[in-house]
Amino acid sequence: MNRGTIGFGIVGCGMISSWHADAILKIQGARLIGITDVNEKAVADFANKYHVKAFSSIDELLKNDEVNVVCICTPSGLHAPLAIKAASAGKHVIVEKPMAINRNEAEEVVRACETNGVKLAVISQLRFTDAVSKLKNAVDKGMLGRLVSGDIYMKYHRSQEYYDKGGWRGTWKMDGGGALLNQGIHGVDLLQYIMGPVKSVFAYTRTLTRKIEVEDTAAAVLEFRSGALGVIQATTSTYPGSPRKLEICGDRGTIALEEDNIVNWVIEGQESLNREITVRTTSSAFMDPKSISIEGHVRQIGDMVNAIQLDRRPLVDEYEGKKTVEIIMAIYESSKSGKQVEIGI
């Protein structure tokens, strides 16, 4: 590769692979090398569209010296095995959420990265929005005082047709979970990113409307290590769905986000910023996953390029990705056992 240029290979030609490809094309210092998938026609079509190499297998892709980073855009059940395979080949890894579908797999991914000295980023693009950055900064500076509660509501809609398409969605083997592990994981990541480590959970998960193996409705109560309490709600069963809502409350202020917009900012002793919060983005991702902007991927993949060039950790590395898997696995365990579950992260 040219000095300073990071070469990318993509594994998987599903819907999200285009977000990765389009993002890579926008990032200075990044170059898309090629694509592979078990579907030969999909690989050929993708390679023709982006004018890149069509690799016949992941093994062929991993042997290519131009590929420095592997983007894993496959069904969730393949994320961990492919991340381990890429790391073992000495490649840096960007993996779509979740990084793994259970605790053991997540730990194996961490070990593979540590053993082979490679960097890994778990796609959690919401952390890179301006609204979340502003919220995180306010919390870290103590502007809200002592944190009291942190709540995330993700009442999404996914049709039965969505689950039926492709055959893997909504299965334990390949999806690993439902409204939480697939759709809601971004919100769970945001909540723990802002509020800090989770100490324990008590939860219910149910399959109420969709003909799938995994949950389409979930509700959990959390205790954070700070002593603050929180709520997670996630669905794919509600119609027509509603925008994601995140509310962080302290004893000196409250900040609330709806999707990527700050909709409430009130801090004791300061003039409310609510009047200034007038410019808002629109998103219908809660009802249509294809409407997600690529801007978050641009920022996060750009962060990975910068991390490689400066030899630092990416913002959402394997350790951060493991935290979210741990929380969701604890929620599933609590629902199954009917008991509170402690989290050892």
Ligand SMILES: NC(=O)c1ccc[n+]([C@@H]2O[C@H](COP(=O)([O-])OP(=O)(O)OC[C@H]3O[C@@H](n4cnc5c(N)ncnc54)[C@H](O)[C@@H]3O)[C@@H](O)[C@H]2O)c1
Second form
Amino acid sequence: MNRGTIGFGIVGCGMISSWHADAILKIQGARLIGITDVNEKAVADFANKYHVKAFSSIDELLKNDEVNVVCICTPSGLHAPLAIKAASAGKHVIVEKPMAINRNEAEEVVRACETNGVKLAVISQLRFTDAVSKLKNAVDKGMLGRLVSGDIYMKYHRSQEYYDKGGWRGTWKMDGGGALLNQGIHGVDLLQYIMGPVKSVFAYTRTLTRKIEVEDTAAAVLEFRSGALGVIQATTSTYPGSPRKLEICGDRGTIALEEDNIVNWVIEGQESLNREITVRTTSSAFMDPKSISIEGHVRQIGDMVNAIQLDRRPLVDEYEGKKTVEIIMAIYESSKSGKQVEIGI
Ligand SMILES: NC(=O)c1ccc[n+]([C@@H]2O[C@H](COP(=O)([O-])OP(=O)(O)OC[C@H]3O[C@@H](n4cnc5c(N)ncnc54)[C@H](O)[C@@H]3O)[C@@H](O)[C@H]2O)c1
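Okay, that was the form predicted alone. Show me the form predicted together with the ligand next.
Next comes the full complex, this chain leading.
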């Protein structure tokens, strides 16, 4: 058991890197050692702000013995190659979502972690909210009875300027997908976490309003291995965007979340909790990508620190990251072929 300080290095100093750096600063037993980016000015500014080392390249960062965990915060198309590189250097990895932009790369990441005996966490911060923990606990205890449906609605707004900035967003090569693989992935991960494995999908994806290569709108119908059915709606083209909604229904109860709030909790034979529900809007990420709370990153990076110290798996490991990539790739395949796509076990 290692109870010493865990050193972190960050690759990619763009928007989301501050969530990682600020989260690391808040976690007991974690220390930010340094950062790197292909943009020298971004590295210098970041290093000055956080008083950490400015590494000239990822190779330099990986050579540093104080760095135990590498946070990958680059455009999505680089996640898998950089995760494999970090794992091959013997470092634990925290990779922003998506873990990879196709099935083969997801498989290669899993193999690299297995071969090198390192831990990997895929950022999926919504799993760490109190509302999701309560929902998951209720479902796992069978409080909703037999699961009937699991639906996620992520009707977001992302402007054309959002896609044009940075040059990588909305491209197949570096974003790997659009409304689903970039934004909707959070909801897809929650669905499979709570409802269990997906058996098959039938889907439509379209590019309706934005000048991008990838989809800005997707609608999918799912069958879970349990026999329950589900719906995924993901878009970045609506105005002004609506709060994320997740609804899980069984033959004995229904629980619904809006953003990070429980907005409906009714279980047969029990007094409804709805009178006690007070809705606090904690996030408006559906309209503004910068409005995500830091708490999820603090909890998830804290989970990784604890996983290393206790030598256990982090909650969202490489196998979990791969499942979500597989569901989204099946959705793309179904839209392309016009056919239902089965997902292998
Ligand atoms: N968890 C979340 O809620 C959340 C929110 C936003 C973004 N993200 C994810 O974070 C990732 C980054 O998004 P962003 O909005 O910060 O992007 P960004 O464009 O603001 O930043 C990306 C950074 O990576 C750097 N970079 C590019 N190639 C590099 C390389 N080869 N080596 C090192 N650095 C390199 C760029 O110079 C840039 O500074 C994306 O994959 C995105 O999906 C996750």
